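Given as structure tokens, the chain that follows is alone and in the form predicted on its own.
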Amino acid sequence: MTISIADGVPISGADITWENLPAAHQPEWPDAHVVDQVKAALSSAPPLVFAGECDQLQAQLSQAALGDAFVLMGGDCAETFEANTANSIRDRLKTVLQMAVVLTYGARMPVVKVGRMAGQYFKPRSAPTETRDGVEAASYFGDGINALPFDPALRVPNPERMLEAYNASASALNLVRAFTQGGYADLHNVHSWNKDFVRKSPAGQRFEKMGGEIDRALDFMKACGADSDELRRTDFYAAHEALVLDYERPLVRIDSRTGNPYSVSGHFLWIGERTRDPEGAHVAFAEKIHNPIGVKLGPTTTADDAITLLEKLDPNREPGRVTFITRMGADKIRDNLPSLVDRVENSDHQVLWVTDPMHGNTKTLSSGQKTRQFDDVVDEVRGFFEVHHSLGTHPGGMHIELTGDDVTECLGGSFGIEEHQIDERYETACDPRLNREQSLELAFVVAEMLGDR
């Protein structure tokens, strides 16, 4: 029997296996039944994503692995259901757009936009708990399993926050399609995206100029009859890392053009650098869907993990099926970076290479606090691009943990946030993000790097 993926009827539990098999950083729900009563809540829900967009990402993605786009992801580190609005939704998507228009408009080629929102309610951690004043309680595994605020009775784990992770996921997926599709990312706009603080911004005012050289550009292309409808939206795509299977699983829905089963929590999901066990019950889990999927490697990654992990993910060939996320640190990508390529080139898998330049910078202040500083950031992108340059491959994307709002959690930029400065905007429920200028301003670092392709 083939299922419709709009029916929202769930595949037998005999199709997908994994759980018997190891599944690192999963919740310890405190009731089962709960639980179980859960999970039969989500099989039964609309998808919020369907077949067909994932199909059409995984050909922007074919397209971009064998070097014909470029592929921008970026999003909040860890989603809240508080910060869940229209205006931190719109202003998350302003800066992916204003992003894409730099890179696009620098690199003259196609940019693959992907959001890290609509389903990143879930988080790994390194301890299960924390303890403050000499009190524990459970470490925060994000809004989709317990609370932030440090409460050891908000922090139980608790299974019904994955409905409203869903829930909170179906209304972000809705305004960001309103936006896209409705006129908000007509490039006919662009200015009208730069009117508060990143506007007095170096980068800022390098976006202005841009715009204006764009305005001219469409002037242009209306005088000759060119005015094309395509220019006035843009396709946008959801993605999150595929962590607590108690969630995934029963998102899953069976394609009824092609009986394949599909995630529709999201267009494209990744496994991360500490659930990537071959063995393990993520890897079975990806496996078995037909989304793209994405895969973070650390810099303990070798050659024979890369191979392992293709042969398991994508055993038929499909370009743009996987895309390897590297996440090194600066001091590392130049030295561990060339050997995973040089083999995986060598292979029969046609593989997207995506920079993270985020996790492997991460420090720790004498606060407590965790920061990123910018340089780092710049020049880890620098070494993934030196290396691909250097092995005659294609540097593919990269992959941002960003926000739209004026935070001051990673040190310097062009605005030079200092240490001192730190307390004045730490907002992030996790780990520290680029706020708008800093994002915007390494959008235009990158468009270099790409314009001397």
Given for the second form:
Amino acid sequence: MTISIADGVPISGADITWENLPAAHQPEWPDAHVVDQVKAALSSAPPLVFAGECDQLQAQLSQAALGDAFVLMGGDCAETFEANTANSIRDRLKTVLQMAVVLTYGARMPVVKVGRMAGQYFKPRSAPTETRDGVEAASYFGDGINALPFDPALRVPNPERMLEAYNASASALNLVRAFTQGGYADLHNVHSWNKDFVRKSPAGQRFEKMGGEIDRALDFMKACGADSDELRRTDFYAAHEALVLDYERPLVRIDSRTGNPYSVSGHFLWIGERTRDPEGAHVAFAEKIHNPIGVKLGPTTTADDAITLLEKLDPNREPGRVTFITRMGADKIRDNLPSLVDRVENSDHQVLWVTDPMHGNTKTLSSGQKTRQFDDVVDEVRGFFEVHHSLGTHPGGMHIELTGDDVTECLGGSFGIEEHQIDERYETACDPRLNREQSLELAFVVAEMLGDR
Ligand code: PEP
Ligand code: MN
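The form predicted in complex with phosphoenolpyruvate, contrasted with the form predicted on its own above:
Entire complex below, previous chain first.
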């Protein structure tokens, strides 16, 4: 284990001096005293992840940055404490594992699996408050800050929820480690992941057929004497948006091997579209930690912005250190992405390019519900691939909001979910997620794009 334990006392985030930079999208806590107590508790809590694991992920991301792997990131927009159950975690994990197998098989390329999981409890919101029937309450900022039901009292930011987020993340990660290392992710089990799904879904049937081909390949390898342990377990990493600095800063530890600080709240942290100000506190925070870092880049990003971020976040020019997650919108990606890619590829930074085809394609219905069209999601991914193909660069990964359930939050897909059906299962705490069918269908489409290389 690589986290520093000096004389039995973990070296805490309190040993790092944080600049007093402007931090956007921070909660307005009602009671500073309780915040201090929670920060103290977090700063002596055991790490959720280890520095060596973060380095291992960075090495895998660097393979993708260099064109030899594809990265799949997926999970809820906002995790909730209520859905932090064995079944819900298993079903999200299963969806990501199924997508990853489809991509690996189609692209003949390693797929790095990363969950928006075990820490995705904090949300930036466009408005600080919302009003319903003349009643005003704070917006929902994620279960790590306040509660989802519309009640002004429940919406008051409560710092103790940060401890609950830490504990929920620890239990989720424990289960994910058990599933992925303890046999559930064994490639010999692909059919069992699909069992509940195969009869009722076109993508499930397609998966079943592919599973049969994988079985034959595994039998062949076994007959040849190649029955590798690699097939029985898989690496799976935890990622979330590093948003609330009262949560993130206390969860930094010094790695005893190198003396470098790492965030131990997750393997991969990203900076959101709203907080990527190069002069702001989020970028300064990310500069200090040695985890691999993502930055969301929306449609207003200029090539200069991208380079400024790289100068701050990647001073040592390490492949895999920075992942740019572009979220332009299907109608903008083909116009906006080329100048960014061109400029960055002509610098001496080796970034990983990942597409987030969700956040630029959100529409609000007359009911007020947010949704996304499956076809827009596919179109943005297609645009992302087209741009990279035309510039000779590698479309290195995909970042998706998804769930393992049959929700009706995004429209379209092979079941053709229509607007009038949206209330059947609209369960998200924040943004609309692809359901399992739509996720798997997307994986088949992207596998073909990758296979066409
Ligand atoms: C998100 O990933 O849920 C999110 C808020 O994205 P962005 O920062 O790209 O808007
Ligand atoms: Mn979201």
